[in-house]
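Starting off, we have a lone chain in the form predicted on its own, written out as structure tokens.
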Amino acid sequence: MSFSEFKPLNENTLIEYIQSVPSLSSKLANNFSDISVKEIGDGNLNLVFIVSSSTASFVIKQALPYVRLVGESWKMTKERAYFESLALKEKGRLSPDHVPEVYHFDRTMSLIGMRYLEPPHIILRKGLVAGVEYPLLAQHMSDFIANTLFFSSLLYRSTTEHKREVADFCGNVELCRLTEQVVFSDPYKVSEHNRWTSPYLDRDVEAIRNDNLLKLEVAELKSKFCERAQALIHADLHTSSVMVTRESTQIIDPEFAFYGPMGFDLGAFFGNLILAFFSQDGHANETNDRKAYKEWILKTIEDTWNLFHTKFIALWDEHRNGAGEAYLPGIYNNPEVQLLVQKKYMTELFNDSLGFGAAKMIRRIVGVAHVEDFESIIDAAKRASCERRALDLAKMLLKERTKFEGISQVVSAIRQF
């Protein structure tokens, strides 16, 4: 079979493909006698295969020319695989302990071969549904986010280098437009793609569509998302884009990556942890009320921000006399002005994170793509009750995000809902 033009692979044709690619076949020591291929893609967009033998294993991810969740009626560029491979390599360079290595990329086939994150690695979202604690999660996520955001920003880079890197990712426009649609547009209007736990949330959905203040705030966030090339962001950093064990945290699936507002990554992670928090009452039972686990989630949110803040400022202080052109040392040349600049910068980043996180929460409850945290709650009335509390908090956070002065205040607000 020729692989000179794009064709979706299956468990049989993928073996032929691997045999034709030295960088992949050599991983298996060119031994195909006991090779096995299993398609595990359960996401919204792509085909994902685990390839294994007695010698080695790896993952193959292939982008389809449509949104898999919806079907061929919703066309989608295959070029997202190219941007995902770029992002994996760059983020792997900046945070090598938390990004799987890329072995192979084929632009024609829109295909990436990468390290297989072997068991007991699981999707973080599944661990959150199961009530598993990950003691290093906040430490690892703050490492990844601080390093990948700081070192791809103008705090570290010259404007020339930064614009060159921004240009490399400008072509990922279709996935940016998908985010613009499903996060900042569809939830606030009638859309064929929206769904929710009906009839329980019917009035809540109508209230969102009629909330003028909410629409004003969402418009401001959409503007920042579209216009602000602050750093190389993952742009889809929810809890299904993180694989974990108790000792390891690995970030996957950066196909939405582009240069955007830093707060979008932080907000996505925090927003999905908050969704997990509100879902816990739907998973509680007579033997486990999940109250202790809810407190662990809140502690993880608080620790992640506090650790991120500390690490980001430390990187800034370490490199303040470097090539970064955001705040030239000849101008910002005394401790007082440095502190003023950092406080203003981090306050805006914190407020952005709350706003983007809230928008991500809303779209996961009333938009096209929902989360297992809630969807796995069988009782629809109970599920809707959990979702409504999350929705009410999200609306408040989005509209009042600038009133919060620290993460502890946010955690207190979550408890109140």
Second form
Number of protein chains: 2
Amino acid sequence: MSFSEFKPLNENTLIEYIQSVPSLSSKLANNFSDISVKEIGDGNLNLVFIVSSSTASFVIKQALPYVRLVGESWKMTKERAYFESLALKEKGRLSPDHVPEVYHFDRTMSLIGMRYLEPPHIILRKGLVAGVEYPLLAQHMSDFIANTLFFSSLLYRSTTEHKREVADFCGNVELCRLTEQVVFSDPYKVSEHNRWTSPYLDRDVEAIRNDNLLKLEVAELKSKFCERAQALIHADLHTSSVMVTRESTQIIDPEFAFYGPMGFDLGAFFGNLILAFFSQDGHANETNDRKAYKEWILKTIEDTWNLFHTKFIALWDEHRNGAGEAYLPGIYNNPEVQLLVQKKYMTELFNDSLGFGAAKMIRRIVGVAHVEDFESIIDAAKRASCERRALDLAKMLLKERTKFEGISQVVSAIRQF
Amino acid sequence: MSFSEFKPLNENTLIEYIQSVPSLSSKLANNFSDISVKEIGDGNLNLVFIVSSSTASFVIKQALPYVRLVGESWKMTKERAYFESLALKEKGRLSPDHVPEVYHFDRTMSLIGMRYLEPPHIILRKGLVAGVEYPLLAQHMSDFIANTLFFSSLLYRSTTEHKREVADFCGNVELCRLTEQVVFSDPYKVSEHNRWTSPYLDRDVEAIRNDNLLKLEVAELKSKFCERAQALIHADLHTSSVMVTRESTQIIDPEFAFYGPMGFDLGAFFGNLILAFFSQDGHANETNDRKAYKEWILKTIEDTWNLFHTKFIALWDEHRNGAGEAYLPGIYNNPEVQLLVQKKYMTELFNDSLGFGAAKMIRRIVGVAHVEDFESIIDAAKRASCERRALDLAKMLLKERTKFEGISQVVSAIRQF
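Okay, that one was the form predicted on its own. Can I see the form predicted together with another copy of the chain too?
All chains and molecules follow, beginning with the one already shown.
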């Protein structure tokens, strides 16, 4: 079998493929006698195989030329694998403890070979549904976000590097367009792809389509998403793009990566934690009322922002005399102006994060792709009740995002809904 | 002589060059007996030749690998000629009445052959210094700006086209960096390139370097300039980039063009008109007190914004069901939300324009490149007095730009200084 042109692999043809690629076959010490291949198939977009033998194991991820969640009718460039491999390598360089290593990339086959995140790593979202606490999650996520955003921004980079990178990632436009559609457009209009817990949320969905102020604010966020090249963002940083154990946090699936607004990453993480929070009442039972767990989620939101803020400012201070071109030392190196500038920057980033986070919440309740946090609540009336509270908070957060002065105010608002 | 690699031309070698290029020599009907070539040499950056014969005439513009104004020590890519030719063609397509036709482009020689803007066309700035009124200027400038900005924005374009164009123009980074330095950085720090009417403005210059609030606001504008790809802007739209007669308005020199914030173009034009306004007292004499002319400048500022606003909104309304992806018809096509969205968009654009315009004014008084409006006032004390009023207005405008609700408020503020 030849792999000189694209073909989707299966569990059998993948073994042939691995045998033809030295960097992968050598990982298995060229011993294929006890190789096992399993397609785990839980992605919205791609084929994902776990390959293991007595010697080693790795993951093979192959992009398909359509959106797997929807079917072959929704075309989607398989070139996204190229941008995913680029982003994995770049983000791995900036945050090596939290990004799996890439072993192999094949542009023709749209295929990435990478570290297998061994058990007990699970998708964070599944842990949140199960009610598992991750004591290092806020620490690790704030590390990853602060490092990957800071070092790819003009706070660290020259505009020469910046524009070169921006131009490269402009090529990932199809994935950007998917986000534009499913996050910023479809939830606010009639779309065949939208779905929601009907009939319970029918009126809520209609109310969104008639909420002019909400649509006005969403337009501003969409404009930032399309036009503002602030940093190399992951651009899909929800709780299913994170794999965890109690000791380890690994960020995966950056195929949507491009130069966009920083707040989109922070917002994706916060928004999905808030969805997890509101889903907890649906998972409560006699043995576990989930009250303590809800507190842990709120603390994780608060800690993540506060740690991110501290780390981001520390990186800024550390590199204030470097090549970063946004705030030249000759102009901004006095303590008073530095403080003013940082406060303004972080306030805008905070408000952006709330806005994007809210938009991500809304789309997960009324748009095409839902979340297991809610979907696993079997009783539809109960699910709808949880979803409605999340939706109402999100609408308020999106409209009032510039009025919040700190993360503790956001946590108070979450409690009130 | 061979032209297979770059060499700067002179009045003699240019004739040889023209003879070797069919699209240029055919313009002259291949008759070189009465050809005349004149290097006009008044650009900050390039060689500019006027070629004429009894048959025809055209202009040859050649980029040099350095900033002509400063000298060979300040390197500057000659690739800018490529972006200038791209922008001339694109803006010419969008606003054919106000952009000279391109006849020829040679990337190796960094050379553009284009329409000669025949007398009585003169550089607008020279007309403003001479006190000449141009009754169609506001009409024409608002046409050019509305058309070139609207049709290159996401109000008209798909994000696919947008990102492809943004990526192309990222290559013009060296010219962007020149603007970043001379507009957003040097005026706010000690720089060998800065100059000003000394000793009169010594304290004013020092005050700018110590004005933390001003520097805070300039940082926000710089960030928009570097990160926000809103439309294909001219990016150097001052009054020396416009050639005029009473009947004709032609925009030239778009070598700085890239995808940036729309307000930078509007601001450049307004800022330079305001400089012209404040310079008038320095040009007044017994025969002409310039009072009526100052009123004409203010009226031109007001008319340009108002006409631009009307035309831009008309284009938006006309194309609201088109391919533009910023405001999809399925979400924004009800009169109430459309009104809200347009008001918010135009208010932000207005405030951006004031900010960028103010920054362009400041840099022309305390930075490397000054304007003939002031430079032609021989009496240094008188010149400094005019400059100081412009500077004080610009500082206020930059800091207070979001508080202005309309162009007539700006005109009132100009009168008060």
